[in-house]
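Coming up is one lone chain in structure tokens, specifically the form predicted on its own.
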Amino acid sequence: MLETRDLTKVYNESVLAVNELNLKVDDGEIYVVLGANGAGKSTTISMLLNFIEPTSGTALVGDIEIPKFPLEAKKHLAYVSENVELYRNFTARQNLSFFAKLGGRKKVSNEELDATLGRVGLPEEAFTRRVKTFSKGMRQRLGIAIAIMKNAQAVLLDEPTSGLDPKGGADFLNLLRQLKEEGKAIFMSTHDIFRAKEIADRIGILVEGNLERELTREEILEEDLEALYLHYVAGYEPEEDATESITPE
């Protein structure tokens, strides 16, 4: 389970980047939010990661809280950014048993490393190729068996289906649902309605820092995402139909 309270940021004592943002996530469960650009996202999922420090406030993984323990939260997290950082010159096994090890696994075997290879969608003649060579949707499948092998409790990403083509971004979404089937809490930022509406159990609209609504599951089918989206982002309100009707003479 991920949970902010009161999570503050505020940079140079003036510029508001997150304002006092509640929310939870649930073991089992994708949670998106949903914002422009400088809604606050990357910098709560930054907090969260403990890359950077809230002004006040706190956030939780599980019991424990990652302001005040980052090194114990840390093993509980695990984050997938829009361009995942990887070594380029290393193949993708190597890769992957390097960050295994960086995330506490001492031994781990060839087969291990290529099920979770295979899981993610990548081809067999692929887990030898340097990294280099790989497409971005190709980095971001690695990323995901990068997380998958921490086997942390929560899966943070930002922006992870960012210039992704249409097969690629249905495959990582797919790859999602299969790390909620097996409890993880998941909570990605993104600004693609269409992709949030598809994948979500509950969405946040973030705006200039404030939570400004949620929606359960039932409510994203009902609602009409892209207005309601626009209504708080932009203050847009749908036109009325405007035609006129016509009256025979």
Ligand SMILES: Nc1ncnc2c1ncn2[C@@H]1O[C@H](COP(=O)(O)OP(=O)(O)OP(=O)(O)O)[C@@H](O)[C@H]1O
Contents of the next structure:
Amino acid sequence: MLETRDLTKVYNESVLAVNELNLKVDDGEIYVVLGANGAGKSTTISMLLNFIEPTSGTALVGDIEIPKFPLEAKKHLAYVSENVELYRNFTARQNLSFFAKLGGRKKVSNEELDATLGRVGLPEEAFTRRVKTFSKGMRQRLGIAIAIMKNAQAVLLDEPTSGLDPKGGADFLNLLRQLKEEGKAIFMSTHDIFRAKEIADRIGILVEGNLERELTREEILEEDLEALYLHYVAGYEPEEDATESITPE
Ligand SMILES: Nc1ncnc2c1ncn2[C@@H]1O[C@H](COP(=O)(O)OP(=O)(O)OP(=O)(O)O)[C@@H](O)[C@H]1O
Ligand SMILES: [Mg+2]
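I would like to compare: after the form predicted on its own, may I see the structure of the form predicted in complex with the named molecule?
Full complex below, order starting with the chain above.
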């Protein structure tokens, strides 16, 4: 379980990036946050990971307060970023092994490493290739493998599907579904309304640091998500006679 309580960030005593955010991601749930550039998505994720300190409020993973017990909290959090930080001169297997150990795993067999690399859809020939030769999609897959290996309770993803091809994006959603089925609490940001609609159990629309709207799975399926997003983010309203003009005689 992941939770924020009045979580707030003010940068340089002047920029209110996240304003008293209250949300909850249950185990086995995928929460997707949508919002324009600068809405505060990455700031929220950075506070959940304790990369930056909240100005006020707090966040929890399970019953651990993240800003108060960062080292303990870190054990339960896995992060997949837009630009996965990997050791370029290490192979995929070496990166995975390195990060597994960093995440507290003592002994990891090559079988387990290879099984995980296979599970995220990396071809076998890539296991022993240096990561600097990888495409973006391959790096993203390796990032997910690292998160799987850590077996953390909560997985945070900042725009994980940006720059993936359609097949890569679809594969990625399937991996997220698997993590969900394992009971992980998943929190991700995206600009991709189409994928959000497909995968999210809950959607939050963030506007200038404020959570303007939350949707349940039922609402996500019923509502015109794009129109709703534009309504909150840009104040667009549908044209009054739009439906009439496209109705055939
Ligand atoms: N290190 C920083 N110092 C000062 N202001 C910052 C810093 N990081 C972010 N901001 C500001 O905080 C606000 C929220 O930024 P944030 O990066 O969280 O948005 P975002 O929703 O992730 O946007 P994007 O979709 O472009 O990734 C913006 O106004 C941004 O300019
Ligand atoms: Mg961002």
